[in-house]
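A single chain comes next, written as C-alpha cells; it is the form predicted on its own.
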Amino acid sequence: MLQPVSVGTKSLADYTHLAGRPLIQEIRDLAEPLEGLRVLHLSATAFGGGVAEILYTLVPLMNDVGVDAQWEVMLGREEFYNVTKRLHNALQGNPDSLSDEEWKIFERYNALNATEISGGWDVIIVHDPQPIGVRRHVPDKARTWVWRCHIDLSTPNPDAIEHLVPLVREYDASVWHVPAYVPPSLDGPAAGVTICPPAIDPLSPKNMALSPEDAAFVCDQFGIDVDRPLMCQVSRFDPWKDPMGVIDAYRLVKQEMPEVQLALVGSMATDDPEGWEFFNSTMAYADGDPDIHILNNLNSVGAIEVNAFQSQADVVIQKSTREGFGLTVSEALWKGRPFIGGDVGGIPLQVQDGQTGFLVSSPAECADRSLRILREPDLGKQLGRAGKEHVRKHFLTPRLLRDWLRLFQAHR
C-alpha cells in the first residue's frame, strides 16, 4: 500500500480568535451536509516544502469538521524523483524538458502507484505533477478526482506542458493559486478550474507567537549576533529561490552598513535530489563570510528555529525568480516583520508593494529596499503591521478549509 501519513488532531475552535467567528460558523455550515465524505490526499513527500506543511494542518481540520480525510504519500525511487524534479523545473520555465526515456519512468511509477490506491473514495485530491498520471489507471477508485497545482505554470516549457495538459483534462476539477498559472487550453469554468491560494497555520510551531527573548536565545545558539541587524531568507535551496541573488543584495547592503548579517535557512526535501548540489554551490558562493549563516534541517533547524529567525530578522526576504505561491511570505508577514519579495508568481498576491512590504526584481533593488527598512525602523513597523493584517484576512488555514468545502459541495 501507499505510505499513510499520521497527522494527529486539531480543533477548528482553536482558530476562532484569529480567523473570526463568522468564518468559523460558515465552515461549520458548509461541513454539516458533507459529514462522512471520504477524501484522500495524495502527494509525493511527507516533509520539506509547502505541500506537506499545508496538509499537516488541513487534513486534521477536515476530520475535525466531520470529513473523513486521509493523506498518503506515493512510493518512488531516486530515478523517479530525478525525473520529477526535472519536470518541475521544466513546468516553471526551464528550457530542458524530459527525454522519451524519462517520460517512460514517470509513467511507470504513476502506473505502479495507481495499483496501490484503495477504492471507495468520494474525492481523491492529487497534489502537484509527481502523481498526476495516477488517475488514468484507476478512475473508478473515486467518484471525483481533483488535481491541485502548487507551482508556477505561467511560462512553462512547451513540451512539458503539452504532456501535462491532457492528464489535467482527465480530472473533474483542477485547483490553482492564481489565474495566470492556468494553461490557456484549460481556461473557463466548464473545465472545472478553481482559483484558491494556499494558507499558513497560525498555530503551528513555525508560526505561533514567540517572545523576543526566546527568538533571540535561539538565534544566539546559531552564532547570530542579536544586537546587529539581520537579513533572512527561509526557503528550499533551489535555483528559483535565488539564494545567490540574496547574497549579492546582502553584499551591497554591507558596503553601506558593515554590521549587517545574513541567514539563509532551508529544509532538504526527499523529492529534491538537486537540493544538496545547490546547497553546496550556495555555500561556495558565500565564500566563507562569517556573517553569512547557511543552515538547514540537518543543522537542527526545525520549525521553532525557523520561527525564531523570521521573528528576529530586521528584514525577511523571499527573492524568488519563480514562485508558485511562497508560504514563507505569509509566514514572515504573520510575524509582523518588514518583508521584501521577488515580483513573481504568488508573491504579489501577498505583498502590496509599499504597503505590506516591497516587491523587487534585482539584487540592487533588494539591497535598496533593505537599507530603507534598516535605516527607517518606523517604516519597518508600519509595513509589518499592515502585512500581518493582510495575512489574517486572506491567508490563514480556516479560509483554505472553507474553500475546499465549497469545492466538495460543488462536486457532490
Ligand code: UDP
The other form holds:
Amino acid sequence: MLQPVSVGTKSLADYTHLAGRPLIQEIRDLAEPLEGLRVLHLSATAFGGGVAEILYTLVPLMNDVGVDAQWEVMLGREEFYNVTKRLHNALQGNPDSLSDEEWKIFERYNALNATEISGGWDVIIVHDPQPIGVRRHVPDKARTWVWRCHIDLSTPNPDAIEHLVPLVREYDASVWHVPAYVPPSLDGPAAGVTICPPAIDPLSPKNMALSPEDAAFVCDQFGIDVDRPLMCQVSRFDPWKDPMGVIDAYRLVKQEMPEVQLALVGSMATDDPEGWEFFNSTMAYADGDPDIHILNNLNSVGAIEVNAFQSQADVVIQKSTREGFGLTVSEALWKGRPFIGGDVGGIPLQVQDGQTGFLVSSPAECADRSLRILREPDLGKQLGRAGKEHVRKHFLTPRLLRDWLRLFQAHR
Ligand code: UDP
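Return the form predicted together with uridine-5'-diphosphate of this protein as a structure block, the form predicted on its own having already been given.
Now the complete complex, all chains and molecules, led by this one.
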C-alpha cells in the first residue's frame, strides 16, 4: 500500500480576514457542486521541499469545503531516489541525463506504485516527475488525471524532456507555475495546459505572525547576535539554491560592514541523497567563519525556527540559479522583510525589481542590494510592505484552492 499522509483539519473561514471575503465566497460557490468529489494527491515525499509544504494546507482546505481529498506518498528506495534526483537535475538543465539502466529503475518503481493505488477516484493529481509514470499502468483508477509540475522546465536536458513529454501527454490536464515552463512540444489547444502558481499558508506555524521579541529569542538560541545585522537564506542544500553564492555576497558585504552575520538555514529532504554531500561542501566553503551560521533540521530547525529567522533577518535572500517557484520568497515577503532573489524561474513572479524587493544575477549584485537595504532602513520597510501586499493578493493558499476548484469544475 502507498503511505497515506495525515494532514489534520483546517478551516477556510479562518482565512477570511487575510484573504478577503469575496475570495472566500467565490471558493464556497465553486465548491458547492463539487461536494464529495474524490481526489487523490500522489507525491514522492511528505517531508521537505515545496510540494509537501503546499499539500499540508491545500489538502485539509479541500476537505473543509466538501471535497473528499487524500494525499498518499509513493514507495521508493535509495536507488529510485538517486535516479529521480538526477532526473530532476536533468529536467532543470543539467547536461547529464539518465542512462538506459536508470530509466528502467524509474519505470520499475512507477509500475510498482501504480499497482498499489486504490481505485474509484474522480481525480488523481500526480505531483512532479517522480510518480509521473504511474498513470499509463492504471488509467482506469481515476476519471481525470492531472499532472502538477513544480519545477522549472524552461531549459531542460533534451533527452530528459523527450522522455517526459509523452508521459505528460497521457494526462487529461497538466498544471504549471508559469507559461515559460510548458515544453513547446506539449503546447497546443488539446494539451489541457493550465497555468497556476503555488501559494503559502499565512496561518501555518511557518508564516503566522511572530512578534519581533519572539523571533529574536529563537534566533538568539542559535547563537545569532540579535543586535547585529543579519542576512539569511532558507533553502534545501542544493547547488541550484546557490548557498555558496550567498556566502560570496555576504563576504563582500562584510568588507564594508564587518558586523554583518549570515544564517543559511536548510533542511534535508528524505528523497535528496545529494543533500548531505552539498551540505558538507557548503560548510567547508564557510571556512569556520563564526559569523556564518549553517543550520539544518538536525539542529531542531523546524517551522517556527524558519519563521523566526525569516522574521528577524534584515535581508532575506533566495539567490537561486534555477527555481520552480520558490515558496521561501513569498514566505519572506509575507513577513514584510526586504528581499533579494535570483532573477530566475518563479522568483520574478513574486518580486518586482525595486518595488517589492530586488532581483539579482550575481553575488556582487546581491551584495550591492544588501548594503543598500542595510544602510537605508526606510527603503527596506517600503519594499517589505509592498511585497507583503503582493503576496496577499496572489500567493496565499485560498487563491490556490480556488484555482484547483475551477480546474475540477472544468473537468467534471
Ligand atoms: N524549508 C524548511 N526548512 C528548511 C529549508 C526549507 O522548512 O530548513 C521549507 C521552506 O520554508 C519552504 C520549502 O521548504 O516552505 C521549500 O520550498 P521552495 O519552493 O522554496 O523550494 P523547493 O525546496 O521546493 O525547491
